[in-house]
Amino acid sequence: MNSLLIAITLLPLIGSLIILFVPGSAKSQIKGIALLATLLSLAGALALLGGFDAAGKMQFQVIKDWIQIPAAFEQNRMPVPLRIGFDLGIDGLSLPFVLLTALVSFLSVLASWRVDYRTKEYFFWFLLLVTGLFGVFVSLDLFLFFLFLELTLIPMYFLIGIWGGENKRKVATKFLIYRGFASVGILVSFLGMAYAAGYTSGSMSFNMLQIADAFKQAGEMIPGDYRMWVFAVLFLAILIEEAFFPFHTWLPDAHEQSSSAVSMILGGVLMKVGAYVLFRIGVGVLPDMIAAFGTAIAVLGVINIVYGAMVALVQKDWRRLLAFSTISHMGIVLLAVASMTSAGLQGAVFMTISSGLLSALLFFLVGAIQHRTGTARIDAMGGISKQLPVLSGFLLAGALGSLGLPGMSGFVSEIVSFMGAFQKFPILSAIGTLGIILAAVYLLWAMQRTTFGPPGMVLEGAQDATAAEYVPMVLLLAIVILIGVYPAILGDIMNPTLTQLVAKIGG
């Protein structure tokens, strides 16, 4: 089963390499290879789920030496060796993200079926992006993690810059600059952690589990100022990576200019990498710093909740509205994590996974409607439910899930997150609940303008949802409802890991 983790990660890469040898005119074959590669990865991820032991420990580990330097630096005139490993593994925190990546990437390939412009290059870059995403969530070595993170940058740059909208090149460059700065911050913080862990243990390694143990056991050997600066750099990088206020401006532009399939993978998975870094590295290695700056992080979370919701209120484009809605929802993650409580961490992970599923669903639906109407502008549509009843119905269901309707994943996520946050920040949490009210206002207002009321356009010959479109719509909505009705299906996977994490940090 351990080799299955490698297979899941490398299958999209193998698919992309095979595509290189297929003639560009064989578009059906290229799409079939991409679909098969992501389908096999999804099957592998489900096999991992079937064999997963929900005991909270790291599983399916692959530990291989990769780069070794006998004397990376000196300590008391003694050489300190450096080890970089090809270390993979999953636990209850990373498995939900692996499953999310497998599902959304497979459905995104289905959503990309209409791509006929430079098809070969499109699916080559798309599969490389998926490889990077899998690698990020299964890496146990910080250096390897960084390499996979970098592997996501260039493919997304081309996917926006070539197959995007009118301002695609400008927006793609903006995306690359922002995410590039975030990567630099992440790399600097990783080097700082590895150096400090090596300095205290006498052996430098990028294995994140060893670094976490070293930081926990080293105690006062790592000066507080040093830990603070490492955390500050890491947290700044997370703010940019996750598009938190005030570093959020690239996200609405990227969603507005991206195709629906690229928006699905961007909003559904890539945008969750920053949150994963916060959980895995921030909470796992530097929990004392999150506790020390908890109030400031909570304030920033509330600003994101309220600011994102208020800006979403005035958006005239569905894609930009959903982007600001994501910023608002991910603000709840910041607020919940800042509490450093068991409920807060569980709610934050719930919210991240739920946001990924709902983002993928909503961006797919908006793309499908835009394909028929020629626009994503809210004020240009109206009454489309008469001509597109199925798509409108699923859009309404997705919007209700996003605003936290009971019985859907968004409701569970918000309840658990705010339960954890109220324990530490009752006033800030009360202010943060304004975001739930505002979400109901802007989403229902947009739905009313789009699907009901007087028709804004005549869609002659427009077909409602096709058979192929039912697959992503039904699958994503079914999982959103399943988590909402039976949250233990996700909670049983991640709770033992989060409970152990909270026990280690004394939460």
Second form
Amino acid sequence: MNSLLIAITLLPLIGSLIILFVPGSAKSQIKGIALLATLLSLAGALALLGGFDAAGKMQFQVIKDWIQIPAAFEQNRMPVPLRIGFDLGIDGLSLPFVLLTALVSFLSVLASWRVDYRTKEYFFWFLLLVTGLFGVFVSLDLFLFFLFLELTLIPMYFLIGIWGGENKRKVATKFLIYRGFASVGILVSFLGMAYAAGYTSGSMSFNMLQIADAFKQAGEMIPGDYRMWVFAVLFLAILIEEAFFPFHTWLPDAHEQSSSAVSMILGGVLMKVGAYVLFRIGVGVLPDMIAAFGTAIAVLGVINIVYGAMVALVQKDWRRLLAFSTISHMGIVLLAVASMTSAGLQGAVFMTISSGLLSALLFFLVGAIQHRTGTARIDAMGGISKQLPVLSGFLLAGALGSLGLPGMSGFVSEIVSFMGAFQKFPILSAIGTLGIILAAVYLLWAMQRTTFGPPGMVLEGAQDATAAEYVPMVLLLAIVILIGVYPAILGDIMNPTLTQLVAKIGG
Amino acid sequence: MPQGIQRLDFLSVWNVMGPEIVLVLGGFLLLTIDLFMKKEQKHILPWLGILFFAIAGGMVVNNMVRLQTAEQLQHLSGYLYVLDDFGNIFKLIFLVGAALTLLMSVDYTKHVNLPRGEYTYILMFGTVGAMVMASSLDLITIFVGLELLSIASYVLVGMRRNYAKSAEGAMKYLMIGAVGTALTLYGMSFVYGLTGTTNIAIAMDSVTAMWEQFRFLFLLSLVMMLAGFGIKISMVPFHMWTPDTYEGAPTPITAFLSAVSKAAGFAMLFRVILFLYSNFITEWYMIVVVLAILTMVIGNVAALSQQNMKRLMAYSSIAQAGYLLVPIAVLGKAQGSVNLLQSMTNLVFYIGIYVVMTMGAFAIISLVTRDAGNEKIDAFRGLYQRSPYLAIALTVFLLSMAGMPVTAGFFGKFMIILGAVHTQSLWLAGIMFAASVISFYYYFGVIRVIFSKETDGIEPRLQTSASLSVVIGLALLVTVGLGVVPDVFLDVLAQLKWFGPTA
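Return the structure block for the form predicted together with the partner chain; the form predicted alone was the one displayed.
Full complex below, order starting with the chain above.
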């Protein structure tokens, strides 16, 4: 059972290696391998869920030594050893992300079924990306975490750069440079943390749990300004990674230029890595810093909520609109985390998962519609509900979920997040709720211009949703509704872990 | 410490300079038989050179194993020339680099008309120069080594006689090199003038005693030597020759300059600067910090707009020199001898990796550019379709240079940044990594070209000769191997007795 994490992570990698040995002309076999690999990972993730002990502990652990350096640096004339481990494990915080990755990656393969241009390479990179994503969420070692994070960078560069739209090269490079800078920040701060933990305990390790313990137990031995710098670097990296204002400009570009399957995995999973770092490392290791800078983070969160929503209002392209809507929604996460309350943290994780699911759903739908209409521009469409009633219906449902209709995951997330945020920042949160209203405005307005009204274009022989398309749509929407109606299904998994995190903070 | 005049006999010299002697004698042997050889027989000469490099390498390893106690630290004529592990490990790196260069040249000289004999033995003499630089503890001997390497390099760069760019590169290198020589010598003369000795070990004490009195003159000598050495390692602002010379030189020689010659520069820099002025490092380390930052940033930024692959690699190698200066720069805030050793370990680790990945990359560049008939980056278009093996290998080398995980290059940078974190120079580490992010732009640009599809249907597959395959294969093995299990090399470095067991 303990090797399950390795299996989930490596299955896509194995799939990608097999694909290398399949001739490029055997397109359906390649797609089959990709589907099988992600399906097996999904099955593995569900098995994890089945065997998960909801007590909040780290479980399914795999602890193996990897690199050991006898003397990484000197302290009090004694050499301090360094250990880098192949350490995997999940708790209530990582499991939802693993499940999200498994689900979205499987559905993205389905959404990639139309890829006929350089199919072999496409699925090779795609599966590599999926391995990186799984690895990020199951790593217990910061070094390993970073390694997997970088593994997501290279495939994504190619996925945007080769299979993207007109400006693909420029946007792919932009993506690479932005995420590259984020990686730099993450690595520097990780090293700073591991070093500080090693300095206080006499043995340097990249194991997250050990680092968190060292910071908790001997935190006062680490000078305040050192902690502050480490946090500042980490937080800056998270802002870039998660495309928060003012480092957000790469995200709308990337979404606009990506194919819909790539957008699904980008918006659904890859964009959630930054939030995961915020929860796991920011809150887990440096809670006092988040508390110390709480107001500033909350202000930044509110700026993101309002700014993202306002800019979304004037977008002419569905993909850009959704990208800005994500920025706005993730602003709620910042605000909620800044409150450092139990509810706030819970809401933030809910929001992240919900936003991941809804992004995947909406980008899939926009892609499907774009495939039929040839455009994602809002003003070019109009009245498509006559010809594409099913797709339009699902798009409406997704939009309603995104704007926080009760009974869907977005509603639970927003309510819990704001409950937490109001305890600490009543005024800021009140301004933040503006985002919910604006979301209703831009989403419904866009819906109205797209699906209703006079037809903007003639769609000859356009077929409504195909059987294969029903799978992602129904599955994603069903989970969105399931979480909305019965939030405990997610809450039960993560609450014990989050409670422990909050207990560390003492707030 | 030195006492009186020692009589030099062959045995005492042989004990200390064995590997160098083997190479020099080997060079002369080649020179002689080259005169009597028929043109079609000369293809054996590079192989003979590789043989001599292998013998010398074995002797260096033997020396390293033998050095266990302080009594076994061999030296020549009052610490004129020492056989410590600092020199030994650098010598090994030079020998590996030079052997790979020759291996690469076996293929290169088949297609480009070069005098194989001269080429081989001049390369051997140049390598001896590099080895002398790493081992001497005397300014004059160091200078001799430096000139031996430099003059050999000028000749090698200009060896393609009927290729205008080759002459241009050699001329530029010669001119700037001459200025560097003058500066180095001038700086050294200050040290001699003030301390009355050219021996670094003795001068070190005098410098300590006289620093207060002659601070300005010492700093002046330091800056001038730094400038002279800076030319060898392509440090900004002494980097101007690099792109032109790299472009003009025969590709294996470009690799040699970029790897071996640069490593020699660092060996010398570390030895001279740190030995002579280490007690006052807090007063001058900011110079190195500033130079390191300038070198990283300017190298990477200038590389962004390059269209020629060899020029791109030239700027990339300038940037790499900047990264390599960081372990020296952070010493300014470090305390304790263990930190010095740590910095040295980091430096040598990265240099070792750098030499190998550079060799691997240039082996492929040499093959592809020759096949295309030009050196444009565009020549690499669709390389993946023409030769997946070469494409993946080059991708790995470029990723390693960019510092992506699971490659040796990442771990080298990782160790350097760890050293920077330890001396609380987080910001310097940050700049270093930010600079490498800039480098993503051009490295990934090349990688993208490699994997982009050739437009005209039929692509002739590239044939890789056996010798090149060996170079690339070895480099690939090391680059990936040390990325996954870096402790292998780090353990070796940890067991070294850098400046002898007592130091």
